[in-house]
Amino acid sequence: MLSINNLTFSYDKKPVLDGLTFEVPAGDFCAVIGPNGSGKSTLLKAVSGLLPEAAVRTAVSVDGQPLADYTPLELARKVAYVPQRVDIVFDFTVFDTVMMGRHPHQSRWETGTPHDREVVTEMLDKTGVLALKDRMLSQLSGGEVQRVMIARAMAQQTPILLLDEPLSNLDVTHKFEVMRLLRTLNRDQNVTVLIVVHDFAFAKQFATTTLLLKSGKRLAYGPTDEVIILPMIRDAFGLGDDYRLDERGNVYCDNL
């Protein structure tokens, strides 16, 4: 479903991704973890087609076809992306924002069929923001905006869903609600999920496989319980011998 072959990318000649290679099977739930600056967000941008460089678009393949062979519309029907941060440049209502996720399924001048509105309403309800549908994005909290962006990506109804730290602005209740929703999409609709998370406990509880990055390179990739282990975490994050990792994925330090 998703193949990365020797993906290398730099910002201002500074390597961010360095020869990254891995494959995510269709229907997998994959967590991406690693320290800040390890290339997690850049990886998701590459897969989503936001990096126009030819080398990136040939190194990333969806359904056996490199991104370079997809038109933007074709790719938007395959891959939906929730960015880490949303800058509100033009203010829209919550409902209209989520309706944007239906654009890949509409004709050029179409503004939304009854089916589109039904899908949007369903996704607003599933993400717990239906009551906010007539509010402007600028009137929402950071956590509410994050859930709206997740609803928009879900409304796209793609087989691949990319999420870059979607839990960062959410309280603990909504974190679990979002992760349960993603797991339901993964199990019931075979949606392939690739999600950047900082909380190892969420990765261990929900992700089938985990990719661990360090300095833009693949440090480990495989079943989550084989990747999120103390030696790997110490290596990736530069932790000393006084750090521990319990069976649920929580890190603690003996000397605090």
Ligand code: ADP
Contents of the next structure:
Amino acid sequence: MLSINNLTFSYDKKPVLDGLTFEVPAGDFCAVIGPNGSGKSTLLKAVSGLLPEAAVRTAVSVDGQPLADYTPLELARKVAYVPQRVDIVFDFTVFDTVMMGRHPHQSRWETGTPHDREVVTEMLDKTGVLALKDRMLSQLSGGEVQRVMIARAMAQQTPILLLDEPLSNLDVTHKFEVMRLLRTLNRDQNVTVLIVVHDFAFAKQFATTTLLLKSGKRLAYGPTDEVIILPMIRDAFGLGDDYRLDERGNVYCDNL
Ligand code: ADP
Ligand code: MG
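The structure above corresponds to the form predicted alone; please provide the structure of the form predicted in complex with ligand ADP.
Time for the whole complex; same chain goes first.
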């Protein structure tokens, strides 16, 4: 279980997360939606332990224990994170990149047991990038890098998976493949999924629960069909009366 209790965070005194409180039960599939700059990425960074502030590390708990009580390695066995953007500072092969996901399960002197290699190969295959395994990351398209990062997080085999806009660079086929993959992990292995998506239709199709953020605050949290409704979306995104939302989650504007 993931529990966020009055999480507040600022960059340079500018509040980005503002008294955020919610709980994601184990095995939930939760979408995080909200306008640009509403704090979605910051929230995922907070949960993945990337924000070192003591207030963050006490406000976020995983399985009833605040992040402050975890070592980085212990947390990496619980939570895997797919960032919104990847800066390729050091170039690695696709295979070695996904192998990094095995690190939390390896002892100090290990560098990839046969089992680790098996897991890595399985995740490369599931995300459709196995044929690219010997290529350097810098030689991939944006969508390919994104799938490699998803494979790396899956290779970590954690009970909680955080994904920050993992669909943004993908074509429609790969969008559905990734969402199906996440749903399978969620259903078959009870993996808790917290995913930032911009497409309400994807949230409606796959997420049981949705968190709607506005200016770092929780505007709504609950069953997806009760959160992704026109008044909420209008409020969060500042849309006028000429915008409509159909039952599948597609937005239309009457005045184009
Ligand atoms: P979202 O993912 O919802 O678009 P973010 O969590 O990335 O929003 O950002 C929330 C706010 O925090 C934005 O106003 C953004 O400009 C600001 N911000 C994000 N990262 C930093 C940073 N490293 N330093 C200063 N401000 C930041
Ligand atoms: Mg973001």
